[in-house]
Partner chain sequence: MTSTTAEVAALSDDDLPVPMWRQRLKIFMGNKLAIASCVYVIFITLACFLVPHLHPTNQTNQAIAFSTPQSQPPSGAHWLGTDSSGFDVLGRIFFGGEYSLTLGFLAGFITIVVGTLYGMISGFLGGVVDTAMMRLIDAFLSIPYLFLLISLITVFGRSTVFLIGIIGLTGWWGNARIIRGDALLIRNLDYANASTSMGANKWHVIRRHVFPNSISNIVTVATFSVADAILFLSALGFLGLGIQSPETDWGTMLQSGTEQIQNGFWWEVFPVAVVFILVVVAINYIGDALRDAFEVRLIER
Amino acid sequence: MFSYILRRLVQSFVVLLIVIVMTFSLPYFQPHGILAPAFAVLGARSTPLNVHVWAVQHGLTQSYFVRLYKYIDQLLLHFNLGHSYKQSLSVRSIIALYVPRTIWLALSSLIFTVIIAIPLGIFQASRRNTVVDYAATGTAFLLYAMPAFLLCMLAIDAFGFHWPRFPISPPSGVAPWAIFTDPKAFILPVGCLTLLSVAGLSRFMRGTVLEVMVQDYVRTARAKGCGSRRVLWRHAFRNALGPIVTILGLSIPALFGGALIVEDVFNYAGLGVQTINAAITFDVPTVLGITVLVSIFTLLGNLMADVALGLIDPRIRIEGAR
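Just the structure of that chain by itself now, the form predicted on its own.
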């Protein structure tokens, strides 16, 4: 198991280095190239001399590889995500205020998604080709195809201005744990983010369970006299969890992407609103810092999914060791 985790750690580190290099290189492709922050800060005073002096003061005239080395060193050893010239603050201090709020929002949605989607997928598989299965499948397809902003707007119209009435926006400037002290204000954003995730996961769970139910060991269990409930939960459920664990790990970037839209629609001061504001104001260091942070969360999610998958199915560790 240790060698399996070590291999996954090395793979995640290599992927993280590739993401860091790509993220560091992106500013070179914007207008004015790497000197774009100088033009943004100086504005009308951006003469060639002023731009050069400003670039020298901030180390922008150094070679690509020297700056890349310093960027990797600051990021990995000091977790320094850069400096926002627009807000005159470090990117780490900017996003540190918003990340906990988004994490609680995404984590709450993930918990409700697992609680709803997995039993729903299993129930659909056990009632295959019935009216209940068709109704749940149609609803899942509708939610899966619906844009996030449209679902949020429909939820605001239905539950924000009609009965039952819920707050259409969480209170501004609240602490990250306000989701526990004022849960009613978070029903709509958490509910919308959960519905967006439940649709795909429940469909995947249904298909995985149906695939497992036709395996030979399930037929053997039925032949030995095991009841349908015992076969479903004792034999099919655990073997169907492997792909689901992987999907949950891969759903982390989708949760953050959905949170970006949900936070903007519901005016919730989280990482999504900060990302949109930074993109509108061309605050490139902040956007890139958030990109690196979300990439790290994604790699951590995939790593935890790989470890959990190895615990659930020991064959993965054995096959990987060959």
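Can I have the other form now, the form predicted in complex with its partner chain, not the form predicted on its own?
Below you will find a single chain and nothing else.
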């Protein structure tokens, strides 16, 4: 088990290096190369002199390999991600500022998603091809096909203005525990994000449980005369748990991506909004830093999911050793 974890750790580290090199190199392909941010920051005052001064200040005159080496060195040894071009903050403090806020949003909706989607999927699987199943599948399909921003906007229009039930924007204070000072303000954003992810997860859960239910051992259990509820929970659910753990580990980036749209619509200052604003203003260090960070989260998530699976099922370890 230990050597398995070690091997996966090494693999994850290699993947992280790939991500860093890829994201670090991307700005070099901009039409104006790595100087593009200088024009974005200086705007109409992009005189050759100002651009040069700015480039020197930000170390852009050094060669690609020197910069890459420095970046990786600073990142790995000092967890220093550099300084934002646009905001007067280090990328580390931007992350420290916004990560908790996004995690609050993403985590609370993830919890609700799991609470709703898993029982729903199992229920649908057990009532396959009944009216309830069709209704739930239909709703899931609709939600899955609904662009996230449209759902959010409709929710704001409906519950913010036509029937004003909920505040339309979470508090803008920095503290992530703002959720406790005004829980009502989180109902719309968390609700929207939850609905959007429930659609995918319940469909996945339904499919997985169905898959498991036709496996030979479940059939055997059924044939032996086990009650269908017992079969469902004892066998089907437990065996479907594996894929669910994996999919949750893999869904971390999707969660950040989905939060992006929700944050944008509800004016919730989080990581997603920071990323898009940084990307459109060529704030390269911020985009890089956030991307690397989310990658680390994802890799850790995958690692934990794999380890958990390995603990559950020794066969996986052998498979994973490949």
